[in-house]
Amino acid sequence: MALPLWKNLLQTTKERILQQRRLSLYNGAHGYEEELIKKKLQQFAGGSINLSKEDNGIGILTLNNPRLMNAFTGTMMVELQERITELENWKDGKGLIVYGAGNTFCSGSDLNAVKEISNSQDGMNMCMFMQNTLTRLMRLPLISVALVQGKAFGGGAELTTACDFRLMTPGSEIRFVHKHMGLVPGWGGAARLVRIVGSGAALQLLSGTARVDPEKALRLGFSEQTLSSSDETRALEEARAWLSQYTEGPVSVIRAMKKVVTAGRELPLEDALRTEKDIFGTVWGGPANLQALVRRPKHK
């Protein structure tokens, strides 16, 4: 009789999870017309999204598009978001690393697609769409880490803050040039960088523009380490080799834990407690929770 419970609840809450995770921010009450916007978007073509997923569980987003630094173009931006969907879909995912091709991370938007977006609805619905797609990337129940090589600016650096973590290579640099645009963050990096550093430090990054090198990202708590190598393939090692202490262990353990984090940071107390009630009764008396006892594990 407990089984059947069991999982009837797992069900409902893994349900209802993941229709509060695809919930978008803005709808058509906003005037957001999203297959109306990949249309525009898809008329700037070049570069790709890459995704490979690994046996651990860990999947490789690489953004592909080295000729300018990684910036997005428009058909690059509608990948992105067919790429998080996959994630989304991806049961056995338990960590994500998100890196650039050819030694940088990103330089932003392409400049040639913002000059034919510049109108003020396009740019509006450019940022609806990429608030959309980062904030379903925030919300993926993997653990996920920005491997910044190179230079991660303007657009890069607001997709670094959408990761749980940062690493930094030397000699790499995250910064937002926004004000040297006229502009601000628009794809959600100001308010997720403030829950990151704090008000003040995010205020000075922004209107300072300030560059930030791994030391300095490392003392405002916005990086987790430096690795030792610059070189791609070394440092995606170094990557995978820090994050599988993370995501070692069962993949419906790892998941929960990550949605119950998510919940503590996005939702008021009371309906935080609730989740984790919830995610908390998927686990209790699930496989690992009852091979764990059968081990009675020791603490150390």
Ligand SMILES: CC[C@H](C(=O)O)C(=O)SCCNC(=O)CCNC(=O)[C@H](O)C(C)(C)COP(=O)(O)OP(=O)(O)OC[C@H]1O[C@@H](n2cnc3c(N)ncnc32)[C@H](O)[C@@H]1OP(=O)(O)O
Contents of the next structure:
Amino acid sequence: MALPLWKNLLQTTKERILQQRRLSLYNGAHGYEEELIKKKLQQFAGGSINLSKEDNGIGILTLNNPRLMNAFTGTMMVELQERITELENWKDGKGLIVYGAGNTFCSGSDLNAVKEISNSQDGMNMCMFMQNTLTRLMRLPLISVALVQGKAFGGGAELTTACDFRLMTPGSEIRFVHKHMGLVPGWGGAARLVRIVGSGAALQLLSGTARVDPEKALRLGFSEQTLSSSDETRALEEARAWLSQYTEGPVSVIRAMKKVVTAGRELPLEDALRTEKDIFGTVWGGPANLQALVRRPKHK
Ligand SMILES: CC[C@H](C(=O)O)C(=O)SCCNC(=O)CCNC(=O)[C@H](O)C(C)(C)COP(=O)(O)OP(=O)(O)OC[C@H]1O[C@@H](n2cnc3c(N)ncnc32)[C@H](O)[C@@H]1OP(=O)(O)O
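What's the form predicted in complex with the ligand like, now that we've got the form predicted on its own?
Everything in the complex follows now, all chains and molecules, and the chain you saw is the first one.
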């Protein structure tokens, strides 16, 4: 018998909350007080995080606070979480470009807000809030790329590490400036940086607050490519073209591909292998697979 509409809605909401918990790192058992920190963050308003979902399955996430070099205000942190939830529910999505408005990426958290939450309880909750959000960003079944124009500093540098890839425009710079602020990264940027460039290079970048220009980023394997244009519109076009080489193809296959890589990146080998088997089961004998068997393409 079909469930009444309200029961269906309740069921869907419960499933969404459970899914978010599964993809997040921290909950009440870790002393994390999400509602408390969200209420605090809402007090520091300004800027926005915008998402547009294009028909080709590419999402464009824009950090929009150009007056402060796209620094994250409290409301932007909350909006980022909301946009990530939207992306988790976007079943046609294949790729994501994260970039900043006004030709610069992001200068980290808004220092005006940070000053007001510099006590230990708020700091820990903000840290867990951002780690949860960026971990969910990293685990999206979408191939993500940070388009770095201008400066990506502090939390902005950390955000780039939550994407699968980084593209830089000429003259741009990524810099983990945390040491100068008497801090270490807290949004998960250190743990992810070690996995991208290795522990030696990560230690040098963090403890030396080194400027990473496009050439250095390429040498370190931190960036995939230096784009030819630093004009905002043209750079975005270049990023779209770069990403399309990986997102062309059936949605189910592209999303499955990202999922097997996420499992390989995060899980112990045996768990990753089992997950790969389960995901393989979702595409084997599926429409794209059956059509390919009929077409019998030659891979020349
Ligand atoms: C875990 C994350 C970590 C944390 O919170 O724990 C952080 O992210 S800490 C924040 C790390 N970021 C910074 O310390 C950046 C400080 N800003 C700068 O170094 C410079 O502003 C720079 C290099 C980003 C840009 O320099 P430029 O000369 O091009 O521009 P302005 O300095 O004139 O900046 C324009 C305008 O923006 C304001 N601004 C820039 N960044 C921030 C920020 N993070 N928070 C608040 N406001 C910021 C800057 O003060 C200027 O405003 P104005 O009213 O004109 O003074």
